[in-house]
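Okay, so here's just one chain, in structure tokens, the form predicted on its own.
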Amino acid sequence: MSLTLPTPILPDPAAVPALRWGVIGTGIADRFVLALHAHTTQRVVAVTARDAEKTAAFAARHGIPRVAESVDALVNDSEVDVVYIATPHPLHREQALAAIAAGKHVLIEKPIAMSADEAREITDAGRTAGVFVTEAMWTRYLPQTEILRLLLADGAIGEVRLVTADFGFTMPFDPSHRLWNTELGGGALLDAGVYPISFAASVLGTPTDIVTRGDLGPGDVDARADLLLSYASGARAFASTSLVTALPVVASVIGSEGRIDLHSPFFGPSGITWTRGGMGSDETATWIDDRFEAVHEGLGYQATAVASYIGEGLAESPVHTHDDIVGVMHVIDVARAAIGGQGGGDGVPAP
């Protein structure tokens, strides 16, 4: 009998609250706003960023009615329901706390902050204030990710024994670029490594043991990192990231009775293949997400999910909890410390 993949069930964009969004930053936010306006009922009503001229051009390009003079003005705008923070990592904590203090729901680009302590401070503040707070790990809201969750819940590959995921690219050294600047949160782990580490967490949870091997590059940022994570279940995960090597950008979950492979790039809309059985006697089924021409159009899935959770009065995402977010940042903390020569990295337990 041939394999049949489950049908992903996602929130209907027309059935969730149509929220008014304020945007801080105009980098990755360009792709987010394009997807939000093209594929959801959500709308951006205000934007702010450091460069006034670029911000005005951004607003005109996306049909955003207001340009706020400052972060403070945007988060205190009574016509903004939720704030999307898309600035460099070191600014996330201050801006998120300002939005939370103003009573706004917050979606914060990955990584949510610069450390597990900062991540915990942000999520705790949101819970105390009674607003929804999450990290913009859009991978968690894709149809292929929902198929993965359904397969694992059904025991489709038996006992999970290994998770692998990678994300790396070649980035020529430029001391002025944020990726090579420690003050701007540079390095592979915070920028790209958060994806494979978060993928492992989505399947296996919090590791009990963290082993890191990596190298510093120019500017004393982590240029590459390979992490071996162990779990109480006996399963392991291998996560790899790099600024100096173009990696396949794929992910797999391997179990006692088969495997599930997320196609490249696994972090965005791509596809999923379920394989059951062993060598020479296996069966496969594949689903491809061909809805979009550009991969980042899939950011709309995340915006719709966030609106649905806010509509339900939730404080955190049920598929990307606060503990999960803090746990991933802890893994990154340990790995960065190990590569930076600050100690740790060999058999370091999670809290």
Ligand SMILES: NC(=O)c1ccc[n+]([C@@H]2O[C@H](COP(=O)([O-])OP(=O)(O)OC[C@H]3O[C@@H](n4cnc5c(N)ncnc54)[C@H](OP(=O)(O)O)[C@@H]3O)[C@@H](O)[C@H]2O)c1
The other form holds:
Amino acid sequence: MSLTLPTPILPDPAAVPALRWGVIGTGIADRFVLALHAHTTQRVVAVTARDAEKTAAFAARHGIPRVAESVDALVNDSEVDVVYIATPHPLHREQALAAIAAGKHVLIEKPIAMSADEAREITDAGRTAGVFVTEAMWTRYLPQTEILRLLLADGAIGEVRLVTADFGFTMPFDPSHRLWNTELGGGALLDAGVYPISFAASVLGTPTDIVTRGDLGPGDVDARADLLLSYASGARAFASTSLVTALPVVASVIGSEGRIDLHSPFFGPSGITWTRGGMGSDETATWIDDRFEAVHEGLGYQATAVASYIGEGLAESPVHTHDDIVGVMHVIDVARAAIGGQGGGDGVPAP
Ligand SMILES: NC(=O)c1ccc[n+]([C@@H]2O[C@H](COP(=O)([O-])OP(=O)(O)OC[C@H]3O[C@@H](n4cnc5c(N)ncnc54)[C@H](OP(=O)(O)O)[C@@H]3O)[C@@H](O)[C@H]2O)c1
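Given the form predicted on its own above, what does the protein look like in the form predicted in complex with this ligand?
And the full complex, kicking off with our chain again.
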């Protein structure tokens, strides 16, 4: 028997304010700007990054009218409404605080910062300044995530008992690459682990207990980590991440009456299957997000949602609150401390 999935209701790109974006960085920002200009009414009007020549080429490629000579100049550009920060994680805090101090809304690449303390400092500063601040956890804004939310709200799989999620890949050791370099925020947990941990948080909230098993790799960064999270409801989550193993990059939510599987790569537009009953059940429904050729084209969903929230005068994303962002960073703090190395530390405080 086939089931019927709910229809996701997402903001219409044409119905949200067409904001003027300032971009910091030219790495993943390339795919962000492509997605914005192809799939939304948002427009990038200024960019800055450390390499002037590369930044000028980036601006020319994307039809961005202004190259700002510094972060300070970009955030103080009176024709920029919202700043997108896409630099290595250790730079996020300072750049976000500068944008907020200049009165700009800000979307900060994942992870929002290096720790829960930094995350709280950023979100508190945004709240005080009366601007919108969020982490670019774009998974939260995908149609499949909205379907998941609607199914869970409807009790489609009964009582949720287990969430599993993973994101790992093989990244050859290169001491100069940000993933293997502690000074650039290296390690699997901050870069990739944030996705499965945030996915678990989106379904189950804040864990009451965190058990970590992980290994340091060369460069003294966490090369892999497996987390068992427990929740007051009795539910648990497994979250895995790795720089040395190509994991399947899937996520599942398993309940007393069935399960929901997010297809690979679960963090981007992929697909969702709802199954009622257990193994061998033919009561199932699947929706595939086949709108795009490249997975990162789905970054447009997030930009449209951010513009709609800014239009509504919100301080935080209703589907990704400041407490939620800080809570995920706290889990990462605890896991990094448990694994040790330069990236970790002792006595990680509660958020
Ligand atoms: N949403 C997603 O799917 C996604 C995907 C990838 C990354 N990210 C996140 O986006 C952020 C940036 O990642 P990325 O892969 O784009 O990084 P990246 O390519 O290494 O660097 C991005 C930008 O930051 C500049 N930069 C690098 N190191 C710097 C330094 N020490 N000081 C000043 N500027 C520096 C780079 O300049 P140069 O070009 O001169 O090196 C580049 O313009 C990270 O927080 C990451 O987690 C998100």
